[in-house]
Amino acid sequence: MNKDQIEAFGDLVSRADRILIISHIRPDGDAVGSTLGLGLILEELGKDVSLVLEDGVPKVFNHLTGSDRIIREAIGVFDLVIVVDCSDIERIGSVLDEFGEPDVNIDHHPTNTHFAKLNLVRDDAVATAEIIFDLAQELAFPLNLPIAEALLTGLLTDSLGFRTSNSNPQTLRIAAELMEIGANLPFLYRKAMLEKSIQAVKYWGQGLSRIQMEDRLVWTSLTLEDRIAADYPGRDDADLINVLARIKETDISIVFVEQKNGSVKVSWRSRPGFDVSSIATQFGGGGHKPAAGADIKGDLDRVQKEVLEATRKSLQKSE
């Protein structure tokens, strides 16, 4: 990202009106905050915005403001497409079916795969929150209380607060800069980070117990009837891969979540010195070395087997 794809991404508002921001499925707090921030940044800025996530918003993010603006389906007729947080445009879901190739794609994944005319990415970056936050330093674009919140939110949940290994000073300076307009740090971090519903940690159970470990790998997988089970509401893990990779007898963890559509999430969370984006990228996923995710089609049985025995010829080739 550099200094005319800068001057292009704020030529590229100035000139539109009615502007659409999106973001991935499955929704996490950087694709939450980051289209909040970004949306709320371009409302100051007099632009007609819409905010869309085909999953909508999950419950743990419902007290930052505006959250209740984002719509699952979008309507009418755009400017400016606008995508945040999202490594390819598969993730999007169906939500570009009838706009064609977006015209931002605003991102810090590695493997991302620059699906938009204008690619503002930056995998340096610890969140995409953290990008729109430089954007809006370099245009002079307004930040006020809410954009904060939503920004912080996504710098907090994916560095898992600030204790990834890309966390450095510049994010903790952002971080506090985002403090100084007023986002309060603890709450954010309580909310987003802490709190877990009854159901969400009904559904960890379920995950729990059918935990598996060989050498130096652990995972576990939850089944549609889990979800069902525990009431749980979301097409995710309700976050069960980070609790399996606190476990300090391991080096990759992985998370299967099998889905309504003949499909399984795949999420792989990994030590340093292993990457974990390389297995994912073999199965149409992306991520970061730490961090990756796919979604893959097929039982899951069958897509376990295939992903761990990806895993072990990676572990084994990291030895």
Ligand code: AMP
Contents of the next structure:
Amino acid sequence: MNKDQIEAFGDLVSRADRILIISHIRPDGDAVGSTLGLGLILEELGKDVSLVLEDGVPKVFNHLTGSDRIIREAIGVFDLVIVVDCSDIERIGSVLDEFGEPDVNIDHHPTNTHFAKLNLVRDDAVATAEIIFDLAQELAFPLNLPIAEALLTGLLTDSLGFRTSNSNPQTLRIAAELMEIGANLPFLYRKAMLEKSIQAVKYWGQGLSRIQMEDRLVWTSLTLEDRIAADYPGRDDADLINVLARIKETDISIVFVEQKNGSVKVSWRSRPGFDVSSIATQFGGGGHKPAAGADIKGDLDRVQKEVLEATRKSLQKSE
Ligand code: AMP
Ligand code: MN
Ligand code: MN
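For the form predicted in complex with adenosine monophosphate instead of the form predicted on its own, what are the coordinates?
All chains and molecules follow, beginning with the one already shown.
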């Protein structure tokens, strides 16, 4: 992301009135925080802003001011379409089907496919929220408390509370600036990262009861039946992957989540020295070296078999 691109983004924003901002399916804290943070900034600039996430806002982010502004469908005509925190166009879902090529893509995934007309992609950023913060500084866009809360949520959740290996002094400087605007870090941390519903923990229980380990690899699955048994409302893994990733005897952990449409959502996590994004891209997914994911067509057993095979191969190569 260079100066010209930042300027080009500033020009696009100043010329637009109706702006659509969208992010990826099964949104995480960075998807919600970046969509909302940028949306509220542009609204402060007097723009008519639509915020759309195909899967809506997960309940754990309901405390964010303005989260009720995020709807599930893009309705109307827009002068500018911005996609945030999304490495490839498929991961948006079907929101953009009628709108064609997006204008701007703001993202931090090394696997980003540069699918928009203007691609503001910086893989050194811990979160897309960090890039949005930097853009706001560069372009003298306004920040206020709800914006700071949204951006800090993105920063916190993607860095797992500043403990991913890419967390650095600048991450903490930005967090400090957002706190100075008034964002309550302990509160946001507790809401977005610590608190779990009883359904989510029961859902974890289903997955944990079937956990498997082989050499330095650990995995489990969550079926549609598990979701019903636990009465869990989401179609994600309720962050079970980050529970598995804490098992110290492993290098790579995987969670398979069965989906209603005959596909499986796979999440990988790895220790430093292992690159799971290269495995995820083999299956049409993406992500970062230590954290990657893919949506793979096929039934749970077959996907599990193929993914485990590819992951074992990758582990052998890394040894
Ligand atoms: P997750 O396992 O969903 O927590 O995602 C881990 C990382 O992989 C995040 O950086 C995601 O943005 C990325 N990721 C997850 N699923 C996909 C996908 N289907 N395609 C591309 N990237 C993905
Ligand atoms: Mn994300
Ligand atoms: Mn992100």
